[in-house]
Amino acid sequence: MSMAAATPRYGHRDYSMLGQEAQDAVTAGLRSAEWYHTEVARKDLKELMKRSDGPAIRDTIIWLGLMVVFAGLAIWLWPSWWAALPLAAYGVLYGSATDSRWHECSHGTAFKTPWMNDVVYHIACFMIMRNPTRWRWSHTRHHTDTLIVGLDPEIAVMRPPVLFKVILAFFGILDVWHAMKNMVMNTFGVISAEEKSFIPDMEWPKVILAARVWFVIYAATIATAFFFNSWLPIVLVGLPRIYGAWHHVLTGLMQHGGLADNVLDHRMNSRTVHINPVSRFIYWNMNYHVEHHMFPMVPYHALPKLHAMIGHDLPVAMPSMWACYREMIPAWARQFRGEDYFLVRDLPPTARPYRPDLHGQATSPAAAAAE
């Protein structure tokens, strides 16, 4: 792994969708640009992209079944402190596993049957508190303009990182606050200027409808808690988004943390990490993140096979979460002294070289080593 400091371009980056960086990115030709892709035989890619209901039905039954079991145990043990144990597991399945479920179903690749994708997508969106219409368009933009400053609305860690916000993210506090604020605004028919920058106006009624449905559900949950004079309804609906968020943040930060922005090669701005089987189930194989960004229409269950097929052209995958954070944390610390500092992914000798002349301002591995 090499580290590089690119030539400063902006001073302090403006990550809003309405700032100067957004205009500069468009002027530079970075918006909806052509990305680098590893060459894969058409026959092999077609096989990889083949959709199937089986794996997702199996995983969804396990996921929801475990939630029912842990919720049942929590209700049985409530109000004993022993209820905290099943609630901890329930919270991760509610507040973290849903992050990968909404994500994969938004691509329409988890299930072969479209309505199954839609049902799981809407359930997961409610649990993770992401308006299904807003986030479908937001994520489309994320894939079109991955880590392009001012165009990608899903950049998790900015440069330099705001550590207070990163820490709060592990508890879901800021996410929940913004989700609830947006839900209330949308419930009353208000679409923010930033939302309007990536959501077509014909989709705004869907944003408002989803917000109003959620508003009714949360109001009913709170009313039920008051009626029974118990926190349990809120602990099971809504609150798990806070106490169960830590795992999706732990894995999510690894996707792009500390890597180059404003480049058009996912090998430079995304990261693949080997993780344990339990976390892979919760995360639905999104640890194969370079592969997912290169070929987003390959279903989650085929990503390990894709990884084996194109690994010769990709940076070596990080061996563990621990190893990943060991490289990210020092990089984030270094960005406090200069926000243009970033990690550069080393490519194996078998890979086609990174082309900074075609794919943006990230320093190539060779240039980085020479600095």
The other form holds:
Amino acid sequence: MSMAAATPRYGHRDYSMLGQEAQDAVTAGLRSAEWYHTEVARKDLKELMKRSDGPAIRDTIIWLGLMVVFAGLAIWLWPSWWAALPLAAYGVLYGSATDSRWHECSHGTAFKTPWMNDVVYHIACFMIMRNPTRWRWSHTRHHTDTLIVGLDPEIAVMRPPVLFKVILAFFGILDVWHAMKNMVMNTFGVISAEEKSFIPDMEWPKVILAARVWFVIYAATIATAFFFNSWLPIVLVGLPRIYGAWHHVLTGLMQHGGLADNVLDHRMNSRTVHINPVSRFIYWNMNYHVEHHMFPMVPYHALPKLHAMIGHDLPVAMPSMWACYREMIPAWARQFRGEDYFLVRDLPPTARPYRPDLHGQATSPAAAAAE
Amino acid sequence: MTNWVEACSTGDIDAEDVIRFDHGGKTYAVYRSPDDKYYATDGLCTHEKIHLADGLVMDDIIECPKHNGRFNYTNGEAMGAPVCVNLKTYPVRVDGGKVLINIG
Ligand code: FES
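Okay, that one was the form predicted alone. Can I see the form predicted in complex with its partner chain too?
Complete assembly follows, chain above in first position.
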């Protein structure tokens, strides 16, 4: 169970990286601050952090193998409506499973062998339409300043939530629009002010190079579609990012949805949820999200072990996606109606208490409610 | 300039591991490689000043615990984003079971 709290401070927030909230967060000492960590013996942590190629090679063979099978079936059945069945599965593997592959490989933890991480990272980035360099830096910032308004560029649902954006996210519409817009801009050598705020200038040429490679691939896909006078090439390359996005949004929203922002403790702003094994395969165990944020060096396949080891210090994991959405939707509804409202995680008696004064922030609304 | 200081005993660090050593208001990371050689670098990551001693040693690489940035701890080389600035390294010698580093 969680309790909820009203925030006294904010009405509307400016989530841009260049706005007033960003400046306020820096002034409040929230930038690159020290975060809470559960104590884990070095020996145990080393064991958990150990890298291996085996699990990710196995999962990558299954993932790409299934994509080939479903794509083959779709091509075989096309243009019959029966092709929609394999395409539904193909779409999730293209437009959702790539979210977690992009994520885990950006940390370099999926495989032990660096080039394997890099290869899968670039494949996943292309399918999920995230420029490999831009998103490496944005995710770095997400880990430095998780859910700090104005500093974290990856806040999925803002407060108050914009309902149409949340709904459109399930179809990848806005993501694809922004990705294509950025790709074209970057292709022509333009780096936006927002991108400049978190990508060091020495990395800009890489942003531009990746955008140009993608531009050529999409141009070739469209040309192929015209040549064969068929939608099929676009249905297989690019479009799955729209019709297969729903699963990564479904799971991704649970990571931080409805929870406190501007706190320096991942137990307060992140959520661990037990989910079914198929979704865990697609999501590569990122349902253990508190654990991942506290110890980003632990590979995805070791997160269940980490969860068992530190569970005494964390809020009780949500038992299902259903339970999680039953908690998040009413919270979003209240925020949508204009209330400054969020969910505060209860810590078990075995946990060390949330102590904002020890972590650089004495004014946290979440803390005020929790104490 | 040489200024050798005792950082730890050889047995204080496991093979393929790192420990933190604070001296004179500065923090260092002292490494023992898988083939039993000792190395020392600045203790804080050049990206966001996180203690590298909490990171993971793999062969001659230290991975930072915050954003998984990697350095070659034998020569300090930053291996790629998000670490872009090399790590300062220090000469190390082992004397009578003690690990000494030259902090200059
Ligand atoms: S703080 Fe070391 S990689 Fe970011």
